[in-house]
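Just the one chain here, laid out as structure tokens, in the form predicted on its own.
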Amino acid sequence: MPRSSRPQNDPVETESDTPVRRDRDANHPETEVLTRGFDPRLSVGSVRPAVFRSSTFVFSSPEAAERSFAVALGKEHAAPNENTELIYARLSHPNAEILEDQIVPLDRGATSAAVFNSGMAAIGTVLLSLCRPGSAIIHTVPIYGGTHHLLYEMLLPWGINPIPVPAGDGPALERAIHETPNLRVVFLETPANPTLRMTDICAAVQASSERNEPARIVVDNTFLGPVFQHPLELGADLCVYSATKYLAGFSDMLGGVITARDPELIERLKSTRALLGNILQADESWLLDSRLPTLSLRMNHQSHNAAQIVESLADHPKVERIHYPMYFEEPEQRRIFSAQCDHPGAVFSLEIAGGKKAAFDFIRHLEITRNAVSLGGMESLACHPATTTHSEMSPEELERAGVCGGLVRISVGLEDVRDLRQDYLCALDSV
């Protein structure tokens, strides 16, 4: 059967007749996610996984279909190092367990990893998973609309109570932790989209522990992840990824991603995800795999290009202000962006003069950069957060997130830098 784990046969060499290996724990990200959670062996020598498209799975023996179901159902543990015969796609299948295997060495701190078929079917079976009516949730504000709409619209009818902290607010937000009964998740989009604001997740971290029940600490590490922001090694118990953005990169699938220090955690989402059936299927599994070894070339370039875009935008006349981890004007949050940030990202936000009006004749004289949503492809685009992705926040919602009518989020991609700076510089000149 063909799985991402080593036969348990594999025969032993020894110190006579072979040279001493390196330790496999020395290997970088960038070489253990082309070599980690695949044998060739299992599948008929492929260099590369290849796609198992299969609704159902053969077991070995009666006694091994008894062992499987025992495990995924929770009456038994798996041993140490014991692979459980695979059963039906819905619960996991040869593509996500490779996926999940090879994407845990690029989070730094992670040990374990589940996929799902988009980034709110990730966050909502963490939430789903950790909270019960009665159960509160303490989010960052602003969040993503979609993930707004969920803790709102749906969770917040079934007596699951979110309560917004502004973004960057250490006071409030530790406050907030103390204060709140039934505290069960802590969710902290960090940077905030489309403002850019950070939030401490240290901070957080500790405020929780402090409790006599510790809440979970969830980061969407969407933005800046997991090359340049690295949660769990702060002490976040999960990490967030719609898949979708930067770990695909080409805007071509849909998919989401949860990382974790403690596998136990991850093992509780899957029964989750069991349920609810929106594991990623096969074949996007196996598109998402083969993006992963270029991940760090992408972000590295995008941010790159951003970091040189915005220097030339700042002193621009129509330019009112740029959310943008290099501009940060408050003394907080550089401190915050310098302790747990390695680089600023390819996201960045323009207030440009004239509200509303402004900013849409200036995505509309854009000639490169595509006028949509999403993020972290390979090609740039642009949109209005407040007619968009945030549109369902009420406009005292807005007013109080920092989204303003004049704000335009950009998400900077790998076409030549020069390029894209005359695009901007043109398309502000036509306001």
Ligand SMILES: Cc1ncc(COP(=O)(O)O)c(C=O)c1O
Second form
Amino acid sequence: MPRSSRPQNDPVETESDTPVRRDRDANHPETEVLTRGFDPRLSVGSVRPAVFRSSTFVFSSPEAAERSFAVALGKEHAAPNENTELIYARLSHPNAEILEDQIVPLDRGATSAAVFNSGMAAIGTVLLSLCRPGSAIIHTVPIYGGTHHLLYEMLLPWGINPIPVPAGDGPALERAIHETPNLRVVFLETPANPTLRMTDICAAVQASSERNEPARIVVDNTFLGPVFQHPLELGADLCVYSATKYLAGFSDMLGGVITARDPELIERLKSTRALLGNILQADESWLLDSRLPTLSLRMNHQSHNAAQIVESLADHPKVERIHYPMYFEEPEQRRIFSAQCDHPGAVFSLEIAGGKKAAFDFIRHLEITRNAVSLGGMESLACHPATTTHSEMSPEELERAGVCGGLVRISVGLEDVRDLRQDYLCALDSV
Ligand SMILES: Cc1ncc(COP(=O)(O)O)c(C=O)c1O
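Having displayed the form predicted on its own, please output the structure of the form predicted together with this ligand.
And the full complex, kicking off with our chain again.
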């Protein structure tokens, strides 16, 4: 087991880092995110982009307006390297475009991206764009409560059928992919929220490719991506992110991102976005853009903290089980983790002896870690999924998915690891 595995994206000095001038295209992601997508000359020379808080844009001519509309409505195709003029901020705006360009190099395998005003807006847009009444969507279980609600309370009544498959059950997933009629989307949340169970992305891609009509493989990469897991490189069609979490990183905004290998797929999603009006607004796009250069630093540091804390809690007598990839018991889970992730990340779940009462006591006694839903921010947060984020699920569904009463999910932040360790040990003593 890679207990001492080190985050892979730490900048490490190697021979290839010697100052040899390389092609512009060969820059590393941390450089690309600071240099591409933004031309200071278009913002009176300022080093950071301006915020273009405008709902509409002035055309250079009526002909340019006509051409922009024809391309936006899909009546005509843009020529290679043609930049049609901006129309109206519900379709796109400069800050969204800068942000989309800068996200692409961070997600290996991506050629294009689209930004949304929340993770749920991104997920809703994908499913509405790819499915029709009669379509089926396979999804892993457990899954984030909002996604569960969207699938069962909104899409099911519209005739779109969700098919649940337990996360990590490879044979069940392959069977479902081979046998489900009208399958349009395979939605994998891996690692799963909150049990961290992993699903094999390559196996899903392979099974889908064996269908007469392959389904789109969509991965919710919020927990590990884009730093520690790269689904597009493994053949997935789309990655969705709640940018509210690690991408934004400061628990001060909502956002969603989708990345893709195929730019045409992103164009389809952008047409739906233009109708729904759920594009990320200029101020938030600017804010999110300024957080991207520190993403790898934050995720690496938070994940180092988490791995050290988990190690100190694993043998605690009041901890019945720890859900964290370094401590997976099933060989198949360990295999998937080593095959598709670079590091276990900064979220773990504890099963505390004594069920719901003990879990509540533990949370009540935390002094540094705050009792709040969400994750990925610089401050540590703890929540009780069965009664909050996953309370949409029935007691039977919760039990089947392993979301038990004693389970507490912790998102580790940037505090000093010694203080956090003490926080959890003291709270466990008080249970
Ligand atoms: C795995 C996962 N996906 C999607 C979402 C939804 O994101 P948002 O709250 O930005 O809409 C969340 C939110 O917690 C999540 O944990």
